[in-house]
Amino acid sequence: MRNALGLVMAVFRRWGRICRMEIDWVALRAAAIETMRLAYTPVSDFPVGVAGLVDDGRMVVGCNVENASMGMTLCAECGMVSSLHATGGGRLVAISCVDATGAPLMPCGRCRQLLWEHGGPECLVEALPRPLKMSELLPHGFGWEDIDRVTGGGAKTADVPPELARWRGRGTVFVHPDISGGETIWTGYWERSSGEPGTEETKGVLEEGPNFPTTAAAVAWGLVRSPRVVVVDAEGGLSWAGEGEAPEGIPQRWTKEDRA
């Protein structure tokens, strides 16, 4: 408990330092310009330099390094991030990236992802007329939380048995009512509509669902498994609860009013 409390307090202290930290954009750009002059650009003659302020106050720099095989060229931000970790790690708070004229230069798409990884959405990038947050340069950025949501035991996928993971996103889930103890409950089954290509597998039920108290709970179970979810009511009527437009033969969409 004491270790956990110490970790929390360390995080708060670090965040407090970041909030109080003043960013010297003039010094950052000067360092970026100085580093830009060291760039290796025999192919494009387009040198780039970058300097980043780390959350502990130190500065890290990088320049682009080209290669005869242009696909192997290293952007300046790559060198800066390597320096970040080689000198102690931490998080980037602000960066200045410049071209050969010393003017602010926007990172390419690949480098925006790199900066998102090592600075996060609040990291500032020098721009005119004002610095921009990474959340502005890379809206809806992709991060580890997106991977964890799928592979890290997140709530959305934890219910899918590992042996059925390769079928996720395929087949169809049918949700239907049942009777248990004299009361209506909901359940479902996940069916593969075709065999796995190149195997002897045939059509059949992949998984039978547990009992759910509401239609909505059963539909949620289905959507974890497949974007194709069909609700079958007590009279045998069909409603589409999946993604996109309802397929031909299913006359209506399952709506919020049906979420009993």
Ligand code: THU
Given for the second form:
Amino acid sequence: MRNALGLVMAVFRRWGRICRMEIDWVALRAAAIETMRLAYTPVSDFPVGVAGLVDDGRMVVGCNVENASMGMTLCAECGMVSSLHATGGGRLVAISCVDATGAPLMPCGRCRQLLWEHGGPECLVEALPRPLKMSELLPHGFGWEDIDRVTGGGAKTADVPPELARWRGRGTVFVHPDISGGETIWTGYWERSSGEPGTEETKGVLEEGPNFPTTAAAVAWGLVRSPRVVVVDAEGGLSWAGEGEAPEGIPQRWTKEDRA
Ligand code: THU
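What would the structure be for the form predicted in complex with the ligand, given that what you showed me was the form predicted alone?
Whole complex next, starting from this chain.
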């Protein structure tokens, strides 16, 4: 696989950074308390604040926001996760959620699912007497892998790694068949180059795709990254699976109906 070593090294570097990250629980709790005071709670009079440490060292916060229709309450964690994405994405490493007394508050069931998706099983949640891992708060949690196991991996649409978020919409994805364990699978890679004149210097692979059982699943992976997706078949033939008109030099359009 192209650039596979580079990709593995990047994963290790990122993991090392996260492991070395100091969690300042006092600062997290202080930010959660400050944000709790900004909550809008005309229905319950139960303000909640939450602060999360992101894997790049950022801190994101949220407070609960209620509504006259009552069932429409936004938990503090929802606001925090929205802020996580609105300020550049990333993964939550640790969170502190507090009630009006400033004491740690356990996230509700729905928010555990939300935190699971944006922090994963290792994300720590402040609790007494010790922080708890998300895997303790949501054992046997449901996630994308449960969907992927059935659908073959095409269901997840938001999986651009946070460090590549700024490349979304740029570059080109090439989807191609490969052999894995004696079976033909589909995979792809995301390249910086748009193939347009004058963009030669921006060549290089951004990300290698996982294995997919179908072309359609690999194309879906590509379209999440870039509107420019090219399918390269086993004979080296090119077809355009991207948005808009096929660029010059790509003779045909790939359609889901044509191929599995
Ligand atoms: N609340 C949160 O903001 N987060 C939680 O995890 C628990 C509950 C809010 C929702 C509602 O505005 C109030 O607390 C009472 O349930």
